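A single chain, nothing else alongside it, follows as structure tokens in the form predicted on its own.
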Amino acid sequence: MNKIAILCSGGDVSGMNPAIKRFVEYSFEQGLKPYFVYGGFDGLIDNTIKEAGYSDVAGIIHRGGTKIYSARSTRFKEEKFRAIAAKNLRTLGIDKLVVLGGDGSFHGMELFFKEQNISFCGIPSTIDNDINGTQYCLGVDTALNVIKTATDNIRDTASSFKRAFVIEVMGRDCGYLALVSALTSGAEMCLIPEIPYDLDTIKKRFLREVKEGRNYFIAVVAEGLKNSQEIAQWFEKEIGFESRVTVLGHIQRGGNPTVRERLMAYQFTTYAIDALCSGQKDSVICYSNGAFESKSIKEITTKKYEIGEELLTLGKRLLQK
């Protein structure tokens, strides 16, 4: 029986456990023997690779995070440790690897494949949704719903006290979470790394809206800008509204995976195993325009992700330059 393994690398996301469950069940359907790599790339190096069965995935579909743990491995960046990882896989007879991770993880696997010729298929898994070639990454829907709930709750207080709230969401280099959250929560302001902003222009709009009756503000800011406190002070000084900052932080990573998340995990994992069984060696499963497709790792890593123009257009009023 051919053997196949799965690992999680980088930040955890809700959706990993549903993907892990599907991995075990679909592997057996395809006549494969499934293995877990515990602890990401470090697990490959330390040989924490164990055979998996149905009992290992019972009752995990509703849980956030990942049962098999994740890590950001610094050792895997060194060739000598990648060689150890490959040796451990070959010793166990594992020649196929499913990797749930983000951009850094995929760059690591690209190098690993070139050096060691270990076949792999990546599943984009990052709440930042910043992987080139795919419009959706595992974990995004759950993260957006966590932000939605928090923002709705904060709006209750903002409207009661006539305050401005600055809500900082994750997104080091990508403003996807901030933009979609701002649009779907009815925020008055959104600041993201991709678009320069002009506070003077925004000030004119806000002062006009205050005259017309607006009595509270919600601003959603991507963490990569590192300016949440500055914006809160700006609200007080320039707009005349008492303000508060709420940093949502790591609550965005966790939580019960949404229905959409579970279905996407099911589909991503199915396509990943099918790709490996069909002989593809260095691919990533991507989701675009309502369809899944397998793309080579080179297509994914050679270009930086950009938020789609349609989404930027929808948020034009909130992204005043």
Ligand code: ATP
The other form holds:
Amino acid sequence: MNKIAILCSGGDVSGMNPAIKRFVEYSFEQGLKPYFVYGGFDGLIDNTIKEAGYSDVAGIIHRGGTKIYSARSTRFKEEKFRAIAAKNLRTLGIDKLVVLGGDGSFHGMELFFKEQNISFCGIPSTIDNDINGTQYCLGVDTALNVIKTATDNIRDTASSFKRAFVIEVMGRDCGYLALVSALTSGAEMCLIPEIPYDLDTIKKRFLREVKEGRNYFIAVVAEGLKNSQEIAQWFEKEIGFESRVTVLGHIQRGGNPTVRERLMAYQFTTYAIDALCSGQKDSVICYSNGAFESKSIKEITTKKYEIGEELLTLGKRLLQK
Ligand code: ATP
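Instead of the form predicted on its own shown above, give the structure for the form predicted in complex with adenosine-5'-triphosphate, please.
Next comes the full complex, and the chain you just saw is listed first.
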């Protein structure tokens, strides 16, 4: 029986557990013996690789995080440790690997494949949604829903007081989460690294709106700008509103996977196993314009992700109202 393994690398996301469940079930359906690598790339190096069965994935579909743990491995960045990782897989007779991870993990896998020729298929998994070649990464929908709930709650309190709330949203250098959150939560302001802004222009509009009766503000700011406190002070000084900063932080990674997330996990994993079974050696499953497609890892890693023009235009309009 051919053997296949799965691992999670980088930041954990909600949706990994449903993917792991589908992995076990679909592997069996395809006549493959499934294995879990516990603890990401460190698990490959330390040989924490175990055969998996149906009972391992019972009762996990609704849980955030990952049952098989994730890791950021500094050792995997060194060739000698990647060689140990490959040796461990070969000793167990595993020649196919499904990798759930972000941009960094895929750079690691590109090197690993070049050096060791072990077939892998990547499933984009990061709440930052910053992987080139795919419009969707696992974890994003759940994170957006967590942010939506938090922002709705903040709006309740904001509307009871004359205050400005600055909500800092994750995404590393990518403003996708902040932009979609701002558009879908009715924020008055959205600041992200991808859209230049002019505080003087925004000030004129806000002061006019205050005159017309506005008595609170919600501003969504991407963590990549590193200026949430500064924006809060700007509200106090320039707009004359008492302000509060809420850094949403790690709550954005948790929460039980949404329906969309579970379906995406199911489909991503099915496509990943199909890609490996059809002989593809170094691919990533991407989701664009409503369809799944397998792309070579080179296509993914040679360019930086950019938010789609249509969304960016909506973000710009929000600033120019
Ligand atoms: P997230 O977007 O959630 O942070 P990520 O996959 O981008 O996920 P990273 O911490 O950047 O998270 O990368 C995960 C792991 O991938 C690293 O700990 C390291 O083991 C490996 N990795 C990252 N970049 C490289 C690289 N250039 N060469 C080899 N391995 C790498």
